[in-house]
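One chain is shown next in structure tokens, namely the form predicted alone.
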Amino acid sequence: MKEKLEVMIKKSAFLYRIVKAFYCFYMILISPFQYKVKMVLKQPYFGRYLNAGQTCDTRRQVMTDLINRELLGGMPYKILEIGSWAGQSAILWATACKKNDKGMVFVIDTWQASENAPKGMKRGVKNNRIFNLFLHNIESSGVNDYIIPIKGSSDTIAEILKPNSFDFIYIDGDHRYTQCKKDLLNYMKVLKINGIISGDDLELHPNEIDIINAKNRCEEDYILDPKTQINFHPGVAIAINEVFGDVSMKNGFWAMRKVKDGWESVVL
């Protein structure tokens, strides 16, 4: 429905000028008053502003019910994330690990701004705002003892962390193919067996696309697909096809179990 609308807005150039007109002045008036009030009030802020909100509604239950079946065994449970931006999906997994009283969430961001990332993100990189606003959620939402910050790349960090060391991963971090395939091989190692890796931003399979249209556009960030006419990631499409063939996916979100002789799908 949502892809349906937005194709509509889009053949209509009156249409377009209104939802972009009242758009603007959400952005420019009404989504930084709501961000200071929260602000203020010491509760977390996941809106428009300085695109803090990353974590798609349709996504999150998905998410919350596989760290939750996770959670259950009786040993100690690491999760890591890469690309966590103002925290939503840390504090879902940290809000599982509290709830199950097991488990730490890692987080690897470098909180800054990739090249063709949006002009929001770029914003909340000026005077730290973004990894305030970072710390200010994970405080008000109860669960900074359950998530360890880690500052810096994903390509240095992978250097030292030691293989087999992690339950989980969910990697969420620059969309180009580049990069984006260059997490996944890294990360990959220091999975356990039995673990799961995970990601954000596989709206559509690489079956379902143009995939020489995506293909040749695989280093932006997001765009429209000519035969779906759904936007999505290509780098994520591509890179993902690329590493693991098909994978498990639901609404976007997508996750593989890492076993001894390859990987397998999962329940989602």
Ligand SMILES: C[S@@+](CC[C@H](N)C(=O)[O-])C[C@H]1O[C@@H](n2cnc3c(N)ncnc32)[C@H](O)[C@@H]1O
The other form holds:
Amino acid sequence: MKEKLEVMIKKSAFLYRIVKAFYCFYMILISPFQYKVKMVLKQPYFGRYLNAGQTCDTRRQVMTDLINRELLGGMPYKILEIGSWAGQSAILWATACKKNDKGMVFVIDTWQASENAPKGMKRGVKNNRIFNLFLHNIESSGVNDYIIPIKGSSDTIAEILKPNSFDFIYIDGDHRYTQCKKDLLNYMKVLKINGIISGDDLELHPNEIDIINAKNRCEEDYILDPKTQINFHPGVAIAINEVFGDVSMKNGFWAMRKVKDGWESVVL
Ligand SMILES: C[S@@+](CC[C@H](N)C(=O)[O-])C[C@H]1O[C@@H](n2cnc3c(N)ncnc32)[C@H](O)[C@@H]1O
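Moving on from the form predicted alone, please list the structure of the form predicted in complex with this ligand.
To see the whole picture, the full complex is given below, headed by that same chain.
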């Protein structure tokens, strides 16, 4: 039995080394190459290099369906995004504006990444690489005219925005509790009545998780929940729960509609 176990451990360690070697090969050689090719061909790039691709297809579908539905009604439409990175979500909103021939997307980002951001993102900050990729992506996606980038921290820009001035707000900036809660409180004020506030990275409902563990680790970016064995963003979960209580959520995307006397859930 002991021998069998030792053989199994050796085999899985070997397999792990092979997978790791492939991953390193891909990250060091293939993905920068794919990035360069896209730059030369003037096509948008949302691959792994510089962590350019940030949202999965299922989540993007929920976001696309919601924004297309919202753009059907009302007059001019102003969208505000906090946290754009390589522009993947900004382009999703802008593509809907272009398709519906209505709306404008204002995006706020430092293009500096948070302190606890993954290594790939830290690499993107050097020599303005990520901001240049953002500009390349919006241009090559044909939505340049629908996006207005505002370079600065969410705290600073919040001070100069008028209350009740946006129809749709999407928060995907710093995911740590303190900053995430500040962003929620600051930006809910600039949302119009009947508008939608939304955001990324709410993988689990606070009532599903080990709440004490999440509160203790809420300044970390992404951790494993011991109760569900699922990775999640504790800061986002705790901040949203404190500000709104329960929210509408699907595939990690969340949203709430502002009404005269509070907040209403949204069909996702
Ligand atoms: C997760 S990425 C955004 C991904 C993007 N929404 C997408 O789907 O492609 C987070 C972004 O927030 C920005 N960010 C972090 N803290 C910020 C802050 N306090 N103010 C403005 N931007 C911030 C980072 O520079 C980074 O670009």
